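Here's a solo chain for you in structure tokens, the form predicted on its own.
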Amino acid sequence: MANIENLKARVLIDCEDAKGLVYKTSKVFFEQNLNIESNREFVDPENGRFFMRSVVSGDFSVAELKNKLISVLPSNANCRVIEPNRKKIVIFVTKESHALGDILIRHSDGELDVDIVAVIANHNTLGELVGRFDIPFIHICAENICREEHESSVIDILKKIDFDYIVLAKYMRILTPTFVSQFDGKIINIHHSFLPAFIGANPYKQAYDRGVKIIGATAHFVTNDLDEGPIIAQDVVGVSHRLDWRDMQRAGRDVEKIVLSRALSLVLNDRVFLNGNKTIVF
């Protein structure tokens, strides 16, 4: 017999559009004798898919209730009933403290309803900042070797850690095509400019020789595509011709935290789809 008990869940599903969709959703939620805390949907017309995100709870089985859902959608419908766990987090940095620092501080302060397993780098100038938060930290040396070989020992290390997402807090390295297929929506990364504009080395002194107004920052999940991969959250700063590209790296610092504090609550409370190269954001 099903486990049957008092539970909240995240409900997320993505499937073709088809009429009656929240309807019959409903109607299971209903027949099942759970709440609707919060429900939010949306089709996109231009690929005719449906998106739905719901909050329940009550007394149900979550395999018995994914199993009635997955009976009144459509088929090759994605059907998610997620309890909210806490889920974990390893986080990539190189030597910039900034990004890193800010969630270290907001997890500690219970600000970010995270575990963060590990922090591992290329670098050790940051050894001593993580360990004042009581978190592993882990140095794997990238110099006097190929690209192939350093990630295969950081693949070593996390293969013996149980971990939800990949943090990129200022990882200042390009991951090979065979590294991010393993974790294939699974690493975030915080880009220093608002996307598509100034990819690539240095934006700040890119952004200063255009002579911008606004300058931002990006968090997107990470492709094969250099700073192409879906955007989940963006901010902007504006500044002006009084400041020289390094009072903007320091303006744009403050939004790279912003933003990749922001994305990160997103992603671990089940707010966003991937839909193609881009993401529905409840």
Given for the second form:
There are 4 protein chains.
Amino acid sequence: MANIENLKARVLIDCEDAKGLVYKTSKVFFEQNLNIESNREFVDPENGRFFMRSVVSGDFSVAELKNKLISVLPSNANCRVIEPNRKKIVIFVTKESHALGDILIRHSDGELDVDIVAVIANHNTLGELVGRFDIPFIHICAENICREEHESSVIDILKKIDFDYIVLAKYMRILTPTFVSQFDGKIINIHHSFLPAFIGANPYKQAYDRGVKIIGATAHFVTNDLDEGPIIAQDVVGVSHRLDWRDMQRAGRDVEKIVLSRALSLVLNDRVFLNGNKTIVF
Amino acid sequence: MANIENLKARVLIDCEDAKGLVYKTSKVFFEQNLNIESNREFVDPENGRFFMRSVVSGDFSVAELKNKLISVLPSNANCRVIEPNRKKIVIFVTKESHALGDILIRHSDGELDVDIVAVIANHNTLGELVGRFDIPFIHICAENICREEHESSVIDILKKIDFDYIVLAKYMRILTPTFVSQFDGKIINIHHSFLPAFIGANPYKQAYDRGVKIIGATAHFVTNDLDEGPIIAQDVVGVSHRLDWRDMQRAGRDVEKIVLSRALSLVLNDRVFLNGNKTIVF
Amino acid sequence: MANIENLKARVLIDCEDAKGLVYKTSKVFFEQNLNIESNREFVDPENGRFFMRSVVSGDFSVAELKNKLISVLPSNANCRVIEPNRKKIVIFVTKESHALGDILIRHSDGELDVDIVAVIANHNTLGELVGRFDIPFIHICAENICREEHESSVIDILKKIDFDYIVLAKYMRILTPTFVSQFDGKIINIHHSFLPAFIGANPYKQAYDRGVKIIGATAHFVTNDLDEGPIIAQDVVGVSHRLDWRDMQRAGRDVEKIVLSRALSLVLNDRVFLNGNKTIVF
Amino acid sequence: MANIENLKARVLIDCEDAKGLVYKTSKVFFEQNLNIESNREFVDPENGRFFMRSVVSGDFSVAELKNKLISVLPSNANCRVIEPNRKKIVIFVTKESHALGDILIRHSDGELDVDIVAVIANHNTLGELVGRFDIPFIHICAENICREEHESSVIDILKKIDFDYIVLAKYMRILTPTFVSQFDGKIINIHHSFLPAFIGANPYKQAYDRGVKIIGATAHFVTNDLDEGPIIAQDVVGVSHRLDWRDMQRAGRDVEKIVLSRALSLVLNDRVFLNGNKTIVF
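Given the form predicted on its own above, what does the protein look like in the form predicted together with a further copy of the same chain?
The next block holds the full complex; its first chain is the one shown before.
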């Protein structure tokens, strides 16, 4: 097994907490003569769980490093050693373009180090925009068919595509438990509200009716508990009585797109760990 | 009726919208030869309601100005002409001092132009702090008596006091509908959460369990719909997975006290109009 | 002169303060039987200047309304009556795409009600992106020629184009006083820093070296005082010691694009008045 | 040297970066059978400097742990092992009470785990407030004497007091280089501006004149470079053209007091490392 010179890798560990984990892993790094470029750990005191993300560099073999780490970690530890790679995403959209557009621009100028393998939409509104960026746009109409039938068509497409994450960039359809369970921890959604507030349809109308002075947006992993998956990122913007709900929606869109892109960047850089229904973000 | 030279007054109007309201009121100001120091209007397009707050100065009689304004406004208009005055508040507390302490300091250095006529508490924890500022502290123990009995004692005290507003500065008891209805639009509360989120007990524990990345606080008027009264002010602060719920509570307290004091200042300056379950804040 | 039914117009007044201005203008509105959809005034107490922005609707003639208003205003008042129109902008860029891209997306989905008549660049890096949106891209190379020569070529282009504003979307060249004076109050810039901080080149490196915990961006009108024109909008984002200056730059770009688009939207909606070296934003 | 059962200590290391530092220190922790309750490291890649803050618990001797750590660290490493202790501060004030008051309230309710050994003031305005909290107030008048003479009196007082930090809670006098050099890294200031902006007198007037849309505050260590010491914390608040400079000052005070108290809390918890003219905040 040949070593690669000046290899750089992300080491991601997630296991039950135990004494000496930092010592044992850093011993492996030291014996492999690695540079630790960054290193962050966190112990969830409530659940006794240990999380670590290190970026290491040197002349080493990924497989060998992983094996050595596994040998010092608890038996059921999750341990990944990943060369920084260009991940692949599929984006789901409906009609609104702001979140999609933000990702397309960041992708086009190289800020988001990602391949967008396809955009799948239940309306064809955004086909023109996606086409401008030479990215495949697949319209799967949901009208006059049941939810399962529509998802079945979507899954047929997904089976033919190699991807790491599904990004719901204002995809206005609820996914079935069957669908979600097939892509556990792989679906990222932008929720048009400051969770846990205003769950459900038209949160900006709800926010307007409630007379709030701040609105927000939440990026989260999708679970089968609607709008209740682990939160990755959130942000807010101030509003006043002068804004009607459409103005609030407009203001909210800026927050939505920034929060989704921020969350996506964190996930693509392997900075997000799942911890039950919460996230650890390094 | 003698005019007062260089009088300054706040004119507060709230009525059904109609054509010419700005014209008719500004005509009154013009004919009285008043300076308009500031002037803000808002029309709620949904409910067809007009709100105006003007600060005027000149040589005039408050009563005469009010009469002239009423004569040009719709018959059921609310019209107040108020000389900027030192309002009176009663503060209700339980055990936590941060919100109370912030008001006491602002009061002591003259930033909050208000008289604190009494602090009423269901525990005696904060008696020492209040005593340091030479403000009456009244402990009405709530143990071993029913809610109605306790409130009855509180109301006995309130009957003997002249006050404009009741400020719930982390008062951890729920007021009965009977109590609230007696002080409609006169009770200001700081809610330890970013409404409409995490209603109920220990919102910081709820926020921690939910893994949010932002926490907030909400100052609102109290209605009989628990935590659902008209919002006056809100603010937020970012948090991370590193904070346990007690850390979140600590971070939240800073937001709570600033938001309550900001709301209180707005109310004391007659900048807040009630508009159904919402507020207009000029 | 035929009246147009259900016309809507923005009335923008800017003049020396005097008694009765609100009365006199609202009298004109009333006599023309107009609906006032929104109305905001501000008096700068320091300079004794009055600003007003009203949105009125009804059956009226723009020219007649303007004449009537002028007849009641001080002789040197600025008074504009504008039908909400689709303004025209020219965008200047260099190599960075984030601010341009954000405008292109908002333009493409109709959020920004504007015509982008051309993008002018001193590098051709962004030609491909602009081409994707079928917008004219004009590359005027600045190499091996003096500043005046380059600007002269730019002005030749501008003379052939009808436009309202020039938007500097990360245009990394300093404009000469001659150029700026030709487009007074018509050039909007996004400054990659929280003005008045870190004036000059590479503010993110400066911010990193200074160890700041917050970075920001400022949209402003361009005057001949470098980075010192009237501020339209600002925003910030928190940073930490973990970010190197390139990370800060990345974080700053999100703020830059949102702030520029927000400022542009305010200007396009005629919500921004110049007041010496400051702005009034309604 | 007897071990103490269930001792908790903060380990603070600051040294040139070298391979194996995490390994070597965590080996010491492991061999001492310590629990690592939290652990944060940072390597400044520009200056090749390593920073670590660990909280450890177990049955151990502070002196022995420190010796063992020193034996594995580079020869000129700074290494401290500190039992969480109640630090002592002296607060310097002039006339404004908001920053002082915020510390007094947090101190009085136990939120700030600190002893305020004295408040030293160059005016007696705040004597009454400080007296309310039974804290020594020392008025050293600065009138009609030169700066050196005044500081000499202050230093006479400080010599008799045991303290860890001097907190300038809106102390409106400039300290001489002689004074500052005696308390290097021990003086914390709240600057009434978002550094690096508006250095010098009356920054709120400067901010008003500049027409900014956001104002802020900066807590920093004091060095002899006026307003240029290492930044600990910053925050901001939005403002508008409606605020005159006194309103801005009022809004700024809320930010000032929160930022100073936040910085103080970080310093008291040994979370702040100095790194040249910057800070590392864990």
